[in-house]
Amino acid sequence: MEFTVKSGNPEKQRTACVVVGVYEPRRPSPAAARLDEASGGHLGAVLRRGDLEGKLGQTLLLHQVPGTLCDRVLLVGCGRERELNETRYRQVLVAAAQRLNEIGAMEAVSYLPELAVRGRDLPWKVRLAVEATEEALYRFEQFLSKPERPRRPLRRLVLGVPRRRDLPACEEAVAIGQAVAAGVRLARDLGNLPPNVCTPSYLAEQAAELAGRHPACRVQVLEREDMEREGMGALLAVARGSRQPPKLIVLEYRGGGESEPPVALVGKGVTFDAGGISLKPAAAMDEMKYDMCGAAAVLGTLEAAARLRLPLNLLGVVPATENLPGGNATRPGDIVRTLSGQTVEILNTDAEGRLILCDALTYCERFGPETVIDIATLTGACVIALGRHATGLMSNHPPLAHELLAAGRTAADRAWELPLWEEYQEQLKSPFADMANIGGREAGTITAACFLARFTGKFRWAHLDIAGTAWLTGERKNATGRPVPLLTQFLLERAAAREGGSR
């Protein structure tokens, strides 16, 4: 998909579609209004014939528009103006490109960044128009024999942009919305994979294949040998169960400072998790395919980072592993020894992210890192405690915290902080070892992050929990790619903060 920007009237294009949207009740945009005047009135009699109400999400196609030199008008309904955030401009943007894509008309220019949205400015707006058009077209369909794809579908669209000063603010942000399209994309892509393909192995590959195409970046795998070489009892103890050997994936972007201390991201790669011996039920089991979003998310967001060539060090660790039921599975009881040297009495071997993450963890220590933020589709509890609108947050720093949660404002990829108070870690208590890997059911979001916290005392640390967020169930069925829109704005606030201080 092609975006580019231009300023020009919307009369004036000579393109096989001009989008410009309409507020409820049948008031036009101002590039409507351009188009009407153009017109002789022609866009307002259709309008007052009630043909289009202006609602939210709506569409109307125009043929041969007088005065126009466009073979067609698609019309958008916006809602009212006073309601337009920054939600419903995304469904105004997601319903014109899924019209653009139906109606055969290949390339398009849209006025729809024009539209106003409370407190966003205009290159936020070209930007947004990027990500949601390339989410709106999206489609898996690796392993349909008969994929539906559309005859002429939608390649081309132009953004139109009030005036030529504005073009290279919206140029720029035409490249970082394509850069973390291109990331969702890759971590969507990941995330519906089916399980028999998507294995630890797979995704070992993909790294390398990341890192082969970016010459900024390098990776390394560490095979089952060498983590026990290292000690690492609770991510081996996850593994026992599957005949897939785990990996231990570091991939490396080099775009800052040869001293610049890395920022890093680790990532939940449990390729399919059947809970292990603690059996999850039957029904959606197939949907525990996605619990390796985590590791899709820092892969997408490294593909984002290189292709935007942001000037840090970033450092990537995917623990890989499937967690099954088998002879060698471990049990609800055994006791392990992490990486930390702290033992971990394992009660539920459904709560196995945690164990996987705390030897990752321990191992980025080696790092020297800046920061450390982990993603992890990591418990139920937060789906029932924030939905699948917002992502879970919890830090033991909370400037960190702050970061993240504007970073995810700024790109429409919200998360909600949620507290991590020394009271919880009461419910961790084992009178066999360290730590029991679960803390009941009250507050299980939060004691599954005071499990982690445990294991970043020497670090800045922040743990993003994306069960409710990283896929959509039932017939909607798919991976989102959240939250790598967030996490390529916090990392570009940084390397603009790092820029900025080094003048």
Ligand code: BES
Contents of the next structure:
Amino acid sequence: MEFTVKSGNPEKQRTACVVVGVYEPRRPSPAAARLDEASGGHLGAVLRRGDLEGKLGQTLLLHQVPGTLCDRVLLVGCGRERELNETRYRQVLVAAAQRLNEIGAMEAVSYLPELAVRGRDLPWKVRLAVEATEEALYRFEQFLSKPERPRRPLRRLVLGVPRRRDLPACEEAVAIGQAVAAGVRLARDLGNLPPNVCTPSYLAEQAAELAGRHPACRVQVLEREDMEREGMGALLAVARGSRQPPKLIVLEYRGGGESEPPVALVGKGVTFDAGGISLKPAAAMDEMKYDMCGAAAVLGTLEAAARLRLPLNLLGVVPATENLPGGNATRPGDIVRTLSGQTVEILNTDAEGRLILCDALTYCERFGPETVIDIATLTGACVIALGRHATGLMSNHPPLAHELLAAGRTAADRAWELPLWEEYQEQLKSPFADMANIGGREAGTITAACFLARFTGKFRWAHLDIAGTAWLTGERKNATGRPVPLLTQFLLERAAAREGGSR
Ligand code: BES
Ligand code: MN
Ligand code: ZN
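To test you: the structure above is the form predicted on its own. What is the structure of the form predicted in complex with the ligand?
Next comes the full complex, and the chain you just saw is listed first.
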């Protein structure tokens, strides 16, 4: 998709389609009011007839609107004006993009960025328009023999802005939106790939390709023997049941100063989670191919950061393995020694994410990170607690939690904090080892984070549980690419703070 910004009036646009918003109940946005005036009251008459109430996501296509130079006008419902917030604005954009893609208008000029979203400026709205449009048009069809494609898909979207002097900032916003969208696309593709293709080795190859695309990136992959030499007993315990060799992928992006400590992103890369000997039930087990979406988010965020040439140093660490049962697999009751030296009694082999992450977190120590953020489809309990709307956030450093929550609001990719109080640690007690790998039925998302917290004493750390947000389930199953927008926003703000700049 091609995106550009342009100033000028809607009635003057010579294009296949002009897109304008209509608020509920039947109230034109400024651009819609202009078209109404230019057309001698045509739009107002249509609205009064009751063809479009203006409910969120409704659309109505008009042809040959008098007084305009465009072939069509697409009206998009925005809901009540006062209720338009970040997520609703995104829904408006998605509805418009889907309809545009179907009607055969290969190009359109959209005035949706003029809609008022409280506390958000024009560049923000332009950027979100790019991200949401790309998100709406995404298809994963590489395994379909006959993909269903519109004959004339949307190819070019022009974003209308009020004034010429808005153009430079909005052009930069387009570039940011495109970088985030590219990161989201990469994360979605990796998530959607079947587990027989997207193996730990495949993830390592994709990391190498990413590094090949960007001169500021470097990749290093630790093999099983390296993990043995290092003493990563927990990661190795998970990999035992699989024929696929595990990989610990270390990606570096150097955009900051020589000696500046990196922000580390650690992503769970379980390319298929059958549960191991603690086997999962059969229903929807295919969805456990998404158990590498933390890893996908790390690669996606590095892709976005590299495209934006962010003036930061980043470290991406991905422990990648399958979790399968087998004659050599880890048994419930096995005790392993982690890279940190602490021992773990593995009571449930399906609580494998924390086992691979704990060694990856300890491994980060040697890079002297400024901050470490892990991203993981870690617990089903998080889906129960927060559903699919918010990522679970837990941290040992309140200002970091605050930063991430704000970044999630800005990116319309929200997180919600859960407590990490020490009282919860008791649930991980084991009579035989330093800790157990499960903490019982209560507060499952928190006890999983408590486990990780025992490996993060040496740095500022936050944990993002994306079990609910990384993919859509059931009929509409698909990877979402979350939380790439949140993480990229977080890094953009870090970069801006460092430069004292404006981005
Ligand atoms: N990958 C799963 C978590 C998960 C479950 C994500 C459902 C998305 C949907 C994780 O490895 C797991 O199996 N967790 C267990 C932990 C339990 C054994 C303590 C869970 O959530 O049931
Ligand atoms: Mn599991
Ligand atoms: Zn898992």
